[in-house]
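A lone chain, given as structure tokens: the form predicted alone.
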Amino acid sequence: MIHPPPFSPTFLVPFLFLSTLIGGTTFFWTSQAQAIPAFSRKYQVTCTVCHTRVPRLNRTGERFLENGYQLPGTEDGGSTSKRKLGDVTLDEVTHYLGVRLRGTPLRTFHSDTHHAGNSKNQTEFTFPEIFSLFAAGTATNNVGFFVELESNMEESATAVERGFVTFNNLGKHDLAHLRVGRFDPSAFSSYATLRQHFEVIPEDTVDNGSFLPPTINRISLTPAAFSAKFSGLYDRRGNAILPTATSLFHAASEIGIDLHGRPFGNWFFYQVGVLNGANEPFGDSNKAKDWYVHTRIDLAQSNYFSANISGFGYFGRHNAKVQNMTDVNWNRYGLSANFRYHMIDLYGAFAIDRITNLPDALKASFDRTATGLTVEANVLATDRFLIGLRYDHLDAGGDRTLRTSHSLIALMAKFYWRSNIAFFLRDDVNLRDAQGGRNPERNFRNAFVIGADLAF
């Protein structure tokens, strides 16, 4: 079988055509975009005060998040834009309530095979599939909250994706902030899971039942550094964990408690936390807890240049199962970094996952170590047009008969019609040869999507 080369020009035609069209449109648009999501309404500022471009945070936005939704350097949660009624302060509803609609209405996928159980050549139209209703703000001085109700049309599921309370500036300002509830552990990292400019494209799966790995029709295009990386792992309910799923420190929502702060000034950040365990939907099926540590060094903090580096360790205890349903420990260690200079954003993350406590009978057939690398560059070409390039490499681990490594490159562009309404293009290309219909991660050749991201 002759396979098309990964960089066949036909893969790039739709991306280049639409990028040129959108780029040309920006030259005819002269009005200044104004922000209207909840926090910008409350403080009467544009979204760019806290974002390089939504949803990526800049230095001010990161400090605002760390400070429990209070302006950096302040403890004004009980007073700003609020009315005082005795011991209670009330805010305008539009100052803490917002909605977001996002997804990929057009998707085109290409592969080298039509074999059952592998990727298919197809083009599909959808409606933006993820709707989020969220409330966030402050109840009083140094007490913040965040609740996100998410409805995913593809998964036919609606649930509280995240919900937590923060108690801020304990002891003295920036010494310690306490966060309790369901949250993203990596929210303060140099490359946070939920702060990507371009929407993650989910995999298509066919459920084969508990204790059996699902059939994968199309792989997920998630950052390799954030992915599960192993084949042959199961959660504590016996459901297969896909190698491309996000998990551990980079899970979007886990239940626990963490403490973070900047006791030595703006240059140093610390975070420690305890979770029920990875892949626990609610409650705790395991007496043991997972825990993590995270530090971040901010190397530069000027108006036009900033750089930071993060290091973390996530330590799981009986937080996954292998094929004979024996409990194992699943750990992750890694680094991430961010460099911003004028209109250029560079991001990178590298993570090592390791399985310990593996039964002796499986040590020869199960690779206990896996790694993932993600590097991304974004350039704001005009005030409304963002272009990006991302590289992912996954060196997979797990069951040696199932594991498949892959390497991808993505070309991306995003047009901000307003600061809160954006449309993006993404063209992912496989850099490896196919393997004769055996693995969708390799047979995947190219995915082109057009997406939308609207926040109000």
Given for the second form:
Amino acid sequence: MIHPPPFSPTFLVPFLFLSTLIGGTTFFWTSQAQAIPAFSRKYQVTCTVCHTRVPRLNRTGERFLENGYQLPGTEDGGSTSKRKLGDVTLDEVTHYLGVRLRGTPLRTFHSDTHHAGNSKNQTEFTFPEIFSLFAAGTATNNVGFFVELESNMEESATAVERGFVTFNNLGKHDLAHLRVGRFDPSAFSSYATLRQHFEVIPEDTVDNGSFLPPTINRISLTPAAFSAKFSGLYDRRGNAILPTATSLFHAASEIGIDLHGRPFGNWFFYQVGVLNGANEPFGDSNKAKDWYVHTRIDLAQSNYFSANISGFGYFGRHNAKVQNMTDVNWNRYGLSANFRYHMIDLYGAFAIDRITNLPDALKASFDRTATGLTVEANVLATDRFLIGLRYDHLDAGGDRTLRTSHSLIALMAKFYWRSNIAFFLRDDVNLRDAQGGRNPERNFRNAFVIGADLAF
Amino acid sequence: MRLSLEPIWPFNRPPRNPGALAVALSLTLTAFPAFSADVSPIERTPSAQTGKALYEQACAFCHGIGGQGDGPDAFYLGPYSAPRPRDLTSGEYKFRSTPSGSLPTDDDLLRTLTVGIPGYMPSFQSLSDMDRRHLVAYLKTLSPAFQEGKAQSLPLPPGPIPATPESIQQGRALYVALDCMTCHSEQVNSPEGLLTQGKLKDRRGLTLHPRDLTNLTSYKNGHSPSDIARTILTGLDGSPMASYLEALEPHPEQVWHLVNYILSLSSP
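Output block for the form predicted in complex with the partner chain, input the form predicted alone:
Complete assembly follows, chain above in first position.
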């Protein structure tokens, strides 16, 4: 039996060639980057005051976010950059509106659909498919807001991805900040779901009806630690929750309320929150709530070094269903960490998902525990050239006839033409052997994409 | 609506009215008088201790907890080229009103905190005036040089003077005579001054890009006539931009002609 090598030269050769080309170009291209996006305009600083490289936040950016879009240590509501109009103080439109366009115009997927040796290549050309309109800033002192309207052309969907209001510095500075609305719970974690250099590449599935497993033609490339991990889980409307979908603490957005702060200084962060947790895009058919607790310890603030470690527990209540339509409780516990030293940014997350309240009839056929590990390293090789490496390991749970574990490694080269305009190449490789049959996690062999990410 | 907190809720049963509990909690927290960053009226003297607490919240991410310019965000601000955040322990400051090689005055430090550095450091006008003075008091504890002496501002020559064509012409002659174009170029988009790009280094040895004088709002030390005159006369210590005080002797008032010419470069 001959298995294709995990590092297919078909993709690695052009990848390495183009990476070298881009890297080499940047050595000779030294003109200064110009920052444009909204907060850069508002505070008249370059993007790298708050980002290591867009979209990842540095410590200043994290504290700006925690503080409700106010500079760390301040509580003025950004009023010094606002304009007085009669009795009303307003931000200039360009100071709170931003747009972002991103996508992967070229994608090539390689899979072994039936068995080793029976491979399939699929190449897609698309236009940049995700357009986001942001409005964010401060209404007044210690009151912030964020709205993100996203149009995903591939999914033919336009929706408010996130929208929340923050009330900051309740009690005393940094004691408590409140977020209310639709937000990303993991925003303050050592490894946040959003702001990834490796964008999530969506799956290709065919829906087979309520409480029936879908046909997965191609898996989504999601960090394993953030993913649902289980096969055979459904939302309360009967739609399948894919094992690679971001979920629970790592959901891209959920409706709820969240309290966070640093009552003892910079080193200790706490966060507690309550969410609808129904795993539904709209509505709250699950009247019970999910809740979570998250703490983070930050260490070191000198020698170009910083480190932090996060621990969280997410407790679901009737937040998913299994095939016989019974409610189950879906919990997640985990750790994440980030070490940053000079040009190296190393971060990762490990999560254990556990299903409780499983009906006795399913206990033999359903694995109630699943784990996911994601580790990523970014190296800023020049002012404009970033190299990324990510490893994912999913030890899947759920329906024993459907679940499949996988281990993926991804390599990325990202070139920042400006600090807010980036182009990237990426290659994802499955380290496990193909198994054939309907086994999309294992039959996926390789993906090569070229993409762009522009923010103004 | 039922709020379920099992299995971790520490009491025997869920709260009877969790919605009210949440509202009460919010009201209790918002009742604290925290929506103001005003300084207490009893604080009249800048306190280095208060400044230290503010520094750790607002400044340490870039300048480092010890002030050496090596905070966790410092590298990413200028990975392989200048600027990096200032090493506040060195006693060497770019933005001063004092002669080259001198310490800045308190007002110099306060000005930088208040207006920021375009492109690289946001204005901290969002802190109260007293908080910024607390910060200045703390910044001065980071370098022993501040204990050894106090600097005096260099008085600017009387001016500015009207930007007449004659004045601009005299300024251009000075610009040429002082060899400013070696770094800054003379004409808009001219490659002349760009020849030095990649060759200029700052004190850390990082590549430094000369200021594009046609982009007025990017001037790091301010772009008012007085700001520009001050920059020319005092220089930017730690960078190749030297003080031109001696070069303009015995007629330092000529600096205003040079200012008028520089401002003319960015005129529409």
